[in-house]
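Take a look at this single chain in structure tokens; it is the form predicted on its own.
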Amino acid sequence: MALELYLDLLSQPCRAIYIFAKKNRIPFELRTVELLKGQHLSDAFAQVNPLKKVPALKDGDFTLTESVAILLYLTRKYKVPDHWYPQDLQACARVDEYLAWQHTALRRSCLRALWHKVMLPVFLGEPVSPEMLATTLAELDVSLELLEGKFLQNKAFLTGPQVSLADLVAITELMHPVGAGCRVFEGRPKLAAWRQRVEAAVGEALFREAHEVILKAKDSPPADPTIKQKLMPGVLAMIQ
């Protein structure tokens, strides 16, 4: 039975398990699970992921859920380059460092500022004061502060001198903010040059095509009111 996966590339993890699967010519069948429509809350997903969250894996009688482990099956069942998530003791450590950081850090502010920016305002309707919005974008500078001082430093890549799964999963939650309107990599060349490497490394137009969804974002038409009143209790949480 093929391998499945339940995404939906308005997710910052669906994203990077997409394009580490394409790239790494991991074959799979995509189930495509719509956030926006509800989908992930129905009592179908529900028999897949009981906590009705994409990311999801499949693979015969197996099921699998949350991004990171998804990624880390994937690099164990499948012959990948080791550069992905090295042998080496100290070089898999620096990977295992940012994964575990990324969760609570980036990936928070990038989802709140995605939100606070378009989301909330623009699909659901609900406003978000200036000041929400202030603090929001004020986080997220912290964050690329981090990013760029403690991981990225002088090195080409996160974590060393090639691609790794950190780098795969930091450039997809960048890309949220990118895909409000926020200019993450203005005045910031270092992070600028790191996000044309890994571009390169994945391939500019699966990199394209894995981010159609999210730069679109801003332009999503209002929820009806059905889906925003099912949305709404996961979103304000997802997002405190």
Second form
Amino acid sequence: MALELYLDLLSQPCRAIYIFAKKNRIPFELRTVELLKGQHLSDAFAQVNPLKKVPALKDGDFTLTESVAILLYLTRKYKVPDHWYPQDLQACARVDEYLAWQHTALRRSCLRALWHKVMLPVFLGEPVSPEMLATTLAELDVSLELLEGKFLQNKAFLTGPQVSLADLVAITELMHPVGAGCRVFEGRPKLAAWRQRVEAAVGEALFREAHEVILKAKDSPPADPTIKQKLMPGVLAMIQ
Amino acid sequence: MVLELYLDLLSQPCRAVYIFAMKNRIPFELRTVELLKGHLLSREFSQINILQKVPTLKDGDFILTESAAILIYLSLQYQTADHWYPSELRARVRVHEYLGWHADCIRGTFGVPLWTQVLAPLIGIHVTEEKVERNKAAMARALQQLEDKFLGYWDFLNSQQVTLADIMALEELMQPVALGWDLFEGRPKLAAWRERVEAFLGTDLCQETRGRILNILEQAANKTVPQPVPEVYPYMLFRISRIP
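Having gone through the form predicted on its own, I am curious about the other one (the form predicted together with the partner chain); can you provide its structure?
Below: every chain and molecule of the assembly, starting with the one above.
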């Protein structure tokens, strides 16, 4: 039975898993779960993940959710190059540290930036006050400062001289505000140079392919009222 | 050089790290960093952790932040019993699956009552009823998922044996419990899980670790919670503003 990955490339952790699996030539069957159509809320998908969230992995009768857990599973099961998640204890701890930090800091800022700037007003037709948007963008700035100052510093990649899961998870997050039209790399030459290195490490064609959906998010047609009603509770819980 | 742990036992992830180190007899020096006394923002501490967050670990010149990363590091470095962070791949990623969900749904939710009931009033801030209610609903939702999805038919979270996930989860839940919330009422499965975790850790260790948080209501009533130093006001205001 082939490995199945339930993803929507609109979601940033899904993009990280997609790029990781493709880059490392891990054979999988892509099961697309379209979030904007509410497919994650279907009964069929609840069988895979009762929490109704993507990404999810199915490997025979083993089902796994949560992006970091999925990335670690793929890393070890398919014996990918060590630099992704090093065996060396301290190097590995650096990756774990970044992955834990991003979950409560950068992740939140990037998600809110996309929803407050684009998805709520354009897709769902819900106005966002200028004050709210300003707070969200200021918070994003603080997270970006920390990403550059605390994690990247003067290294080539976030946790050392080689690309790791931390970089992949970070860049796919940052493409969320980029998709919303935020200029996250402007005035941040170190971060911009790091982005080039990460793109080169995973391959530019693959990077572009994985980000096609998010870079078109600005042009989403408005949701129809039934879809909006279906999605609103989850959206509010996610961005509050 | 001995291992140093920078902790404030009022903080739930700090308690998880403390309990883990004590239970596994990992030798360490405790460096207490008290938020209300401004230690977190002091120059000495910022030199160790520019994020100004606890817990922080210092092992020689290796400095590590983030409770999940610290617990994993300790379990591997000190080769603690395998059940804490299993070497078998599927069991191991089950721990990470829990920790990922925890970061989204537990962390940031169960810490709120301490802020609304004790810390915000210390600096004269009243958190709106609307936010308190929203937090209550978020806690109820998270407890249901914790019970259904992660405890399920297991004895411990995602596992038949105690893991890092259990101590991370239980210390979060203790935060509202210390403030008088009976989270386990009407949830016998979750209550039995708590008993199993505490029986494994030992009552004395649990009590020693939680002494300060369990006394916090009484201290607040007697007005013996230390008055925050002015330097921490902006930090506290920021934390309060983040309550959804």
